[in-house]
Ligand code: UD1
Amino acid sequence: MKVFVVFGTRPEAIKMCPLVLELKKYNDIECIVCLTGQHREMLGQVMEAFHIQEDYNLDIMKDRQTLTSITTSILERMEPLLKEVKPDIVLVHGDTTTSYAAALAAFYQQIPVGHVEAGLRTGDIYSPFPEEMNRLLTDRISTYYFAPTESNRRNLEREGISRNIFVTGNTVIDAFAYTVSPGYQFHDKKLAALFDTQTGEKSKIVLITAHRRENLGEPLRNICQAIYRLSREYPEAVFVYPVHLNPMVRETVWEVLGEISNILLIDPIDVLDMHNLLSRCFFVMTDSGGIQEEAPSFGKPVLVMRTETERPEAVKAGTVRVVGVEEERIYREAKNLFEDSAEYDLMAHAVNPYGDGQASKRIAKVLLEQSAHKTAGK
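Any chance of seeing just this one chain in the form predicted on its own?
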């Protein structure tokens, strides 16, 4: 079976690389990796961490790229490639513009699509934007659905999709087997100094990520103002914020949070540093989707600085709390984790609903079974 795996952003790569490594174990599967290049430097860091070399790279990234330019570039460059390779199935992940455009390109060539991380929904097509519509459209195109949880499966069924849904867990949990280790030495020099056993900080570390498109402007400023207040109230804590490269993000973050002694603003860190930082921090403040799945594996409470989440399982389990984008509520919810140990323990000890680290094996098993069925039917 010829499996054509397409991804183009850092979050996709983190979740697809464990699957690529699993697929490459089987003689009956020819796993071909295609990067779109929607991200470049940050994507390359993940590929290096997992020791994976792509077979093809569309290299679409350019300055000031738009959703339209990303979509059209992928469609134009995928068409001749799919005609040349002739895969049996195209695998895409999640909700990026890469995933939707690659799925559409495969559909135009009448090649089945497998959607890894299918069935996530917020119910608002503009939030998150454009991810909610990307995943809706990708699911309409797909033939096989690899849903992380039962609630994702139910979302698909409510939309009239009832065939070829496989509940697998989330492949991001699989990634930790490759990225996290007890004696890990951080690549980022500032992080390394923070965790130095002789001279580094012994204080509580709060990990922050915030860069979503819908949070740019006033919401991000509110987030930063809340963090500023927390840093003043808890000088013994260290607030570590890897700041996205988007100039609109960096301008706001540095304006509000720059030059504060217990706020560590650093450039984006590689997946190894990020996962090991997650495993050692006190709690997480984020607007990310993936971190909502990752942090619970390490028993870390997560405050989601968004108005909704497409990952309600973690909210229901108690490890994630959606706190919105208003300064006062973000401040109060974080203050509560600092001061109420019972509340902290309740969130920290919640069960991770996203799987057992075997999602890639389950997906590979499905693909092998589908290949065997097709072979037997010939």
Second form
Amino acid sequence: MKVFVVFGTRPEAIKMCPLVLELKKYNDIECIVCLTGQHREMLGQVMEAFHIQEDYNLDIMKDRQTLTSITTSILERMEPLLKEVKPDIVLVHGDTTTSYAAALAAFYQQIPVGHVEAGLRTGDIYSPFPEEMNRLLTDRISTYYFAPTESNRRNLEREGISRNIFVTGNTVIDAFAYTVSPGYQFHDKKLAALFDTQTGEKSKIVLITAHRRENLGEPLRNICQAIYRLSREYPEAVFVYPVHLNPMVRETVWEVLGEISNILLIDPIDVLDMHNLLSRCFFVMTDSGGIQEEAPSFGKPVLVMRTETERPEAVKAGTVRVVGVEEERIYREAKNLFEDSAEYDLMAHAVNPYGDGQASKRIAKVLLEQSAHKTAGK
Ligand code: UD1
Ligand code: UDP
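Output the structure of the form predicted together with this ligand; the preceding block shows the form predicted on its own.
The complete assembly is shown below, putting the previous chain first.
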């Protein structure tokens, strides 16, 4: 069976690499990796960490790229490739424009699509933008659904999808087996120095990421203002913010938070640094999707700087709180975690609603079964 795995951004790569490594174990599967290259450096970091060499790279990234340019480049470059390779199935992941465009390109060649991380929903097509629509369209196109949780399965069923839904857990949890280790030494020089001088990791590290399209401009400025106030109020804490390479993110972040002694603005860190930092930080402030799934495993409270989430499981479990994008609320919620240890303890417990680290194995098993059915039917 020829399995053509397509991904293009950092989070997709982090969640697809464990699956690629799993698929490569089976003689009955030929696993072909195609990167769209929607991201460049940030994607390269992940491929290096997992020691995976892609078979194809569409290399589409442009500075300040638009949704239209991403979509059209992928469609145009995938068509001849799919005609040449003729895969039995195309696997895409999640909700990026790569996921949707690659699924559409496969559909145009009448190749079945398997959607890894299917069924997440906020119910608002403009938030997150354009990810909610990307998910809806990708699920509409797909034949096989690998849903991380039962609640994701119910979302699909509510939309009339009744066949081929497999609840597998999220492959992001599988990634920890490759990334997290006790006594880990950080690759990033500033992080390595921080942990060196912190004798016993005494300082409280607040880990921050924010980059979403719908947060660009005013919301991101609010987020930064709140962090600025917190850094003044808690000079003994260290605010570590690996800043996304999008120039529109970097301009705002450096303008508000540059040159402040206890704010460490660094370039995106590799996934090994990131997961180990997650395991050692005090709490997390983020607008990321993936980090909402990762931090709860480490028992780290997460303040989600968005107006909604498609990942209600850890909110229900109490480790994740959606705090919006207004400066005052973000500031107060973070202050609470510094000041109120009872409140902190309530949020800081490890929960793992997103999987047991075996999601890739379950997906591989489904693919092998489908392949066996197909062969038997011939
Ligand atoms: C994309 C996804 C988003 C995901 C995010 C993960 C879409 C529409 N958005 O958003 O769902 O959460 O990735 O990070 O699919 N850039 C570089 N080097 C890189 C990566 C990005 O320079 O390695 C810069 C480029 O100028 C690029 C810009 O960042 O044009 C934006 O990248 P893009 O993929 O369009 O958007 P993200 O915000 O990264
Ligand atoms: N991540 C990383 N380095 C960073 C920031 C994030 O490796 O500097 C990882 C993070 O642990 C998670 C993923 O990237 O696995 C999340 O990516 P991002 O926030 O870009 O996308 P989203 O999850 O919001 O789609």
